[in-house]
Every structure is written in structure tokens, then in C-alpha cells.
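To begin, one chain is listed below as C-alpha cells, in the form predicted on its own.
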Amino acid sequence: MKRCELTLPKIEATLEQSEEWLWVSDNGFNKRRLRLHDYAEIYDIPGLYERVFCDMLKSRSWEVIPSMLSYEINKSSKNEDSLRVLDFGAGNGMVGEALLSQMECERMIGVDILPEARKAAGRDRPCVYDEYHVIDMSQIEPATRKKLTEFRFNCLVTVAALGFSDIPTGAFVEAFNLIQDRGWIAFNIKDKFLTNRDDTGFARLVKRMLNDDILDVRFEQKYRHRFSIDGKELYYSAIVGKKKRDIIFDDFNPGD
């Protein structure tokens, strides 16, 4: 397959992350505009995700979150169960691969809504996941939930997928509730979702998690997630903790 040429656009106004785009062409021909959140198209081209997000935009989250999680686990009790990980929003497997390079995992199960993501993970990182499921967690079937429950997950990892339209609040809740109590939770979220200026359902849920009896936070740190297409630094917060209880609807109900 020919190597694509990538060109960042010259823009006058700062775009939201979900609106960012670039030019993709085949040796200068067939030039087309591709949104950075068009993950299905990006995953279809081998190596394109890494070139765009890692090489051009210097994304760090795929290695930062696994490193912080492994650090917290290593300094905790040595008598804990081996990890049974749910990599939620697993994409092409970069996060799962990074975690496996630092921790021994009894099971590594990937879940993503995109069949293109599972295809990319199987193509590029075939040895990372014990199983990889394409599931819409916001509309999960009872039989599917039962199957996932049987894995007895004690670790949830989700990276660079929360707070925008990629993963709805209800889908994250379903994934969170699959984790056993006292299991590890590791995720990142754009810093604006933790400010008082944001009052969306997801922002309310995360604030409630951090200030209530849902999550025992062991580590929280703001860091540079990546650069925007116009060169600005984009900051996220990394959060690692241990689950206290399941999330219920009232935890993020607009009326609470």
C-alpha cells in the first residue's frame, strides 16, 4: 500500500477537537479532507493513526495512562488479584499493548463500537487481546452484559475517548459497572470537563465520581495530552483510582 501524504490545514480560528481535520492524499493525488475523529477511516489505513496522533500531534495519553496505572498498582498491596482488564474504547490496541509491556495481565479484553477498530487491532497488534468485542455499550443486550460480567473484570482502562460524542455517558457507566468493587479504574478526560463552566451530564458524573463515594482516587494529574492542529497544547487530566460502588442514574441525573 502506498504511503499517504498528510498536510495540516492553515486555519484562522481554533477548532474544537471534534472538528479538527487534515488533508490526506496519495502521492499528491486524490486529496481529501479527513476529520481527526473519523476513526473508522483512519483505522482502515495501516499506521495512519500513529502517524497523525503520535508523530504529527505528539499524543502521549496512550503511554501516560498505562504508566500511571502500573505505578499505582505496583506501590499498592502485593496480594491483589492478577489483572483482568477491560480496555474500553480499545481502538487499534496501543493502550492495551502499552499496559501489557508494564504489567502482567490474566486477561485483556478489548471493546470498541467500531468494527474497523477491531480489524486494526487484529492487523497491527494481534497478540494484545484475548478477545476483542464490537459492542455499542449504550445499547448493550442483556446476554452481552452477562457474557462480559463472566470475565470478572477488576480493571477498567479508557483513554482519550471520554467527554466528546465518541462515548456517551451511559456507555461509560455500563463499562464502569462491569468492574468488581475495589477494582482499578484508569481514564483521562479533557481538563475543561472538570471546571465549573461545564455542566454536561458527563462532566457532572466525573465531578460526582471524584467527590463522592464512587471512586477512591489514588492519583490525579493534569498533563499535555497532545498538540492541536494549530500547535496549541491540549491538556487532559489523568485519573487512577479504585472503584467503591456501581454508578446509578441519580449520580449524573440533571435533576440532582
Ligand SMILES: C[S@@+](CC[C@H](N)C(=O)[O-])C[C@H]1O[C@@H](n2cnc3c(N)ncnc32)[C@H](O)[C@@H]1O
Second form
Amino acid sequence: MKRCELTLPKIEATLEQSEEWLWVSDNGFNKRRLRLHDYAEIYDIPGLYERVFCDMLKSRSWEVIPSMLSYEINKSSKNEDSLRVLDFGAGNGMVGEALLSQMECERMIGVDILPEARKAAGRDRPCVYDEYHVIDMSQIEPATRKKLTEFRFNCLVTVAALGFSDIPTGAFVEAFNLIQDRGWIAFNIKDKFLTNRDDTGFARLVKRMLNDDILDVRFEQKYRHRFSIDGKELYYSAIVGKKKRDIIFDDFNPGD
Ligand SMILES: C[S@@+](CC[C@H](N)C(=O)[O-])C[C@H]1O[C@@H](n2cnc3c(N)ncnc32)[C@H](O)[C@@H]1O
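Could you give the coordinates for the form predicted in complex with the ligand, as opposed to the form predicted on its own above?
Once more the chain from above appears, this time first in line as the rest of the complex follows.
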């Protein structure tokens, strides 16, 4: 397939991340808008996700979160179980690949809502996942939950997938509760979802996770996730910890 041309638009006002877009064309022809959150369309074109997010917008989360997680695990103890990882919102497999390059994992299971994501991971990174499931975790069937429980996950990674129109709070809770107690949890979230103005439930949940008996936080840091299409720095918080207990409804009382 011919390499398409990508051009950042000149926009007047900063857009919400879920509204961002750029121009894409084939050698100047068929010029059209591509929304950055049109993941299905982006995954369908080999290398496009990497060009847009890594090359143009300097996204770093796909390597920052696995690095922080492996650093904390290595620091923690010599008697850790081998990792059985749930990569939730796995996309085309960049996070799973980065983690595997740093840690030995007994199992690496990808889950994403999009069949295009699974296809892209299989096409571009065929050796990363032992299994990759297309699941809407916000409406998970009991049989699917039971099947996932059988993996006895002791590690959850969710990168660049929480908030906006991506993974809702309830779906993240489902994934969190699939992890065994004392398992590792690593995720990132945009700082605005941690403010009191946020009403998606993430703010309430993460605050409880950080201050309460849900997560033994080992690492928390604000860092530059990527640039916006108009060149502004977008900051996220990276959080790594060990799970203490399941999340219950009262911990977040979701508004989404
Ligand atoms: C920005 S991509 C991040 C992909 C990958 N984690 C990375 O960092 O490269 C967000 C991913 O979350 C997935 N996603 C959004 N909503 C989801 C949901 N409800 N359940 C599972 N995955 C979801 C999208 O399909 C997309 O692949």
C-alpha cells in the first residue's frame, strides 16, 4: 500500500482530544479528515497509528508505563510470581510489545473493543499476545468474565485508553477486578479526569485508589503524554501499584 500523506490542520482553538483530527491524502488526492479517535480506521492502515501518535505527536505513554511497571516489579522483590498480564485497551500491541521487551511474562492477553485492533496486533506484532479478545468490558457476559478469570491475571496494564470516549469507568472496574489481590496495576490517565470537575467517576475512583485501601501505590507521576495537534503539551498521570482488593460500586458511583 502507498504511504499516505499526513498534514496537521491549522486550527483556531484547541480541540478536546476526542475531537482532534488531521488531513490525510494519497499523494495530494482524496484529501480527507481523519479523527485521531477513529482507531478502527487508523489500525486498518499498517504503520499509521505509529506515524500519527509516535512520530508526529511524540506519544511516549506506550513505553513510559511498561518501563515504570517493570522498574517497580524489579525493585519490589525476588519472589514475585511470573506475570500473567491483561493488556486492556491493547490496540495494535505497542504496550504489550514494550512490556515483553523488559519483563518475562508467563502470559500476555490483549483485550480491546475493536476487531480492527486485534487484526492490527496480529498483523504488526504477531508474537506479542498469547490470546487477543475482542470484548466490550462495559457489557461483559458472565461466561466471558468466567473465561477471563481462568487466566488468573496478576497484572493489568491500561495505557492511553481511559477517559474521553474510550474506556468508561465501569469497564475499567471490570478489568481491575479480574486481577488477583496483590497483583500489579499500571495505568495512565489525563490530569483533568483527576479533578473535582470530572463527573465520569474516574476522579472519585482514582482518588479512592490513591488514598484508600484499594491500591498500594508504588509510583505516581505526572509526565508529558504527547503533544496536541496544535503543539500543546498534554500531561497525564502514570500510576503503578499493587491491588489490595476488588473495587465495589460505592468506590466510584459512576456518572457514565
Ligand atoms: C489510544 S488507544 C491506546 C492503545 C494502546 N493501549 C496504546 O497505548 O498504544 C485506546 C484503545 O482503547 C480501546 N478502547 C476504547 N474503549 C474501549 C472499551 N470500552 N473496551 C476495550 N477497549 C476500548 C480502543 O479501541 C483503542 O484501541
